[in-house]
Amino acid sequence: MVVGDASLDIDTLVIGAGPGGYVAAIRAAQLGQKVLIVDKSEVGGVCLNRGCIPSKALISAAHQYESAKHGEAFGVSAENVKVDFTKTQEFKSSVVKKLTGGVAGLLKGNKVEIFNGECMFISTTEARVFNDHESPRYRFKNCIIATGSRPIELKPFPFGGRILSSTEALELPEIPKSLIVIGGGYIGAELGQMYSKFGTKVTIIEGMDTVLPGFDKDMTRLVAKSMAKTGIEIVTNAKAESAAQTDKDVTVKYSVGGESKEVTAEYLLVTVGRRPNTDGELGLDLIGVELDERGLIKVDHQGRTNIPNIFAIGDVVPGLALAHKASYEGKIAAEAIAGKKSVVDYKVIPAVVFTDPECSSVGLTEKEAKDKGYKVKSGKFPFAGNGRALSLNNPDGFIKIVANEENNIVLGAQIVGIEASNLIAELGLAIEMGATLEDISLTIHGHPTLGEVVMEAAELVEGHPIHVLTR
């Protein structure tokens, strides 16, 4: 404990222990810096505790349940398949506990000091950290702000009772009989489909003309088709207007094409985006950190703010709110502080959605490439032409590769189908290293594997596919 006005000296202060902050802290420590990381909650942030990891654990459980009920194609049948959701939630919690415990161990192993509490800037080189027991003051040379984001709360749909954010939706003690989801983006689509697989009657209300509006229409069409199979009702081009809840249910009024409608369910999940945690008692205004009109911190190509010794990463800076983007930016900021010439390059940051089928994208879409002036060639190879996909009874979807027609360099790729989240990595590497279609097609892929579809898609774009007929 610090007494009076004395301050403790450190090299780098990291505010926020999510996937951006803890990675930045570890990298800074590896580079010889004395690091303090501060977080008022658990290490791992939203991603490990209330987002990416717990949602994927529940989604995996939903897939297991669905597979147990529908194994007829393999000659496998089971009777009275049931879900003990208490045990499902215990499994989810055990996964979270293992990972957060692992992160805490990594921080301590790299000699990063951890303070569980809040932080407030006193100046551009000093901050006070505090909790119920102590409030030491630290003098730092550099600081990395990684305070993350929180779900956006809409005035007509305040969180509480039967109106849930994604955080509460992941903590339900029982599978709801019915659920309304406002927002068909990646969070709403993932959680809505997950509960639908468990037997929940789900209605998704989306303002755009499709779920997952950030992805190509031919990808989202397959996701919408899969959702319909489990009974999800998708209402697009809709405007949610109000909600009224009782102790048993909640009714949402919405309009489509000027026509008023309403739907009632046990719970309402609102997933319309996230808001950066740049307000509150942190004191960014006190030290003059510049924000944009959305409350995001303005940074340069190394994550440096308008104050040279203060950096910001992750959900508090412009760009997609992705955990892997935050981790990447954390490494760059830590290396910049250490004097390295590292800079951000977002060319190969993938977007991944764990719907069924999964969707992933990296680099440029065909439209984006054309808008940038490239002369483009592209092609889609279907999973239906792949032996491994057929043997898994999961042939829906495709891999699309976009290339520069002038030199065959790969510009982008989109995948919808089984294991899209894993398969996109090879194509991200291809774009990062400036690989050509020939580099991919001449790389021997194991057989029978899903990875062969990447090779076959490259051959298709080249004009000589083996396992599909072309005109």
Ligand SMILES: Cc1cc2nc3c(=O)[nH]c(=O)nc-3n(C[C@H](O)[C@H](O)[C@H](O)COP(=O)(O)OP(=O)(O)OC[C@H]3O[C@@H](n4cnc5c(N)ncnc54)[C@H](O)[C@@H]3O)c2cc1C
The other form holds:
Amino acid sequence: MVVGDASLDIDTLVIGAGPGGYVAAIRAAQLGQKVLIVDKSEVGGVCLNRGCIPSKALISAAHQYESAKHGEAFGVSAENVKVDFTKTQEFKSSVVKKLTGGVAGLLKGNKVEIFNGECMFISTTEARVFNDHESPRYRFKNCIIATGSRPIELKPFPFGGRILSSTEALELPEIPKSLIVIGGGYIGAELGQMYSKFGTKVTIIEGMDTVLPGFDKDMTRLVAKSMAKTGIEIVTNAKAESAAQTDKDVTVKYSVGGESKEVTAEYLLVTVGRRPNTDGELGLDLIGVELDERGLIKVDHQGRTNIPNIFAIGDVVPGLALAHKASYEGKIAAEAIAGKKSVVDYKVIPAVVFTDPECSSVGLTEKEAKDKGYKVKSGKFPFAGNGRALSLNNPDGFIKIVANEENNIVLGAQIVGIEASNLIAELGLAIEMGATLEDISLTIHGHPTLGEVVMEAAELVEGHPIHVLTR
Ligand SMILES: Cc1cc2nc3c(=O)[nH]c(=O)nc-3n(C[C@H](O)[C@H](O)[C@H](O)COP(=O)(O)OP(=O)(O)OC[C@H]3O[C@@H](n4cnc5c(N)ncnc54)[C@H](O)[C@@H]3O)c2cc1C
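Moving from the form predicted on its own, what structure would you give for the form predicted in complex with this ligand?
Expanding to the full complex; the earlier chain stays at the top.
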């Protein structure tokens, strides 16, 4: 590594090694580019270190605890079931370490150079990267900005002490006795329910009329019902106003329908969305990268910004802030840089929530399809009509398929229930391929599997389901 002012020449500079950046770097290297990836923190970004992966590890541990305690239906009982949360956290950290180590290995194996430091643009073809030891300057032909996002901090609820962002909520050394969650979106719902399963008294304060407001009401109703079972109190249509903390607890004042209320708990978790990392020292203003009113980078259908050799992907560009979207955009941007005609097509981006029951959605909802002018037919097949769901003692929920009435082409699907996160993949593929209901219903699905519910939902929409009565 050269220190000082001599520039090092590379083909593609990737800033940020999250699921957007590292995937883009590997794809660019596969396409023959000399690639440097820089990150001021750990390889893997928010997703592997402070987001998707650690949250799912803790959620799995909470499920494990709950199943160990409640096996009565299977004739299984256990006494004295305990959680050693230090070990739970160690398990989480070991999963993170395995994955981040794996990503570093993949980058090296693809001959991508990794540099740990903070990146700042000097011009549209040069950037400097700083860490405690050195500050090399790089000259690049193309650059992909993948600097991600951070939790939004609200003025009345500054992070610190007993007021946590999702990052600190994943790192608690002990299971809290009580927790207030402001924001019932997917992060608040997942983390709130995870702690509730471990025995925390959880109160969710949500501004809209339901938790997970982006999903259909018939799905969120089931999640709210399941949350109530472990004692989660959900306060909807509520406005959180202020918080006061002591060394022992934190009290939140909020209002519902004009009435003032308050609740006290050991911690407050604030999850009200994420802000793109496009401000600060990065220097986007210096080189003239155009942002929208929310601070997101404006890009075209290949991820190209207003500066032709600079691309942006993931949480810094408009659209869903999800890891798989970031990775997808990373591949497209790398291919565009290599001269390929790849363009983004957002018809199929699954949204997946790891609550209990899980929720997932892909393509259009019934309402969205109607709003777009389609003649729509749809139907919901219940997990209660499926042998595997019953044998898992998990019959709640359904798979809904939305299709074009004129040609039976699948337009969208929504799932609430066991393994919704995995089952949505088949429906995503169906939409991507322009498949019809018949393509799904004529595909022989193994028995007894949860996948049969996908097939039966297609048959239901066609009007001839076997395992439910339609009369
Ligand atoms: C608790 C939680 C749970 C989540 N669960 C899911 C889930 O289940 N599924 C899902 O799809 N998504 C989930 N997400 C969202 C997902 O983590 C993000 O959408 C994803 O990480 C975005 O990827 P990215 O590559 O755009 O950026 P990030 O993952 O945010 O990575 C950006 C990287 O850029 C680096 N960086 C920033 N500025 C600079 C700079 N100037 N110089 C050098 N490096 C810089 C940062 O250090 C960081 O490592 C979750 C998020 C949270 C917080």
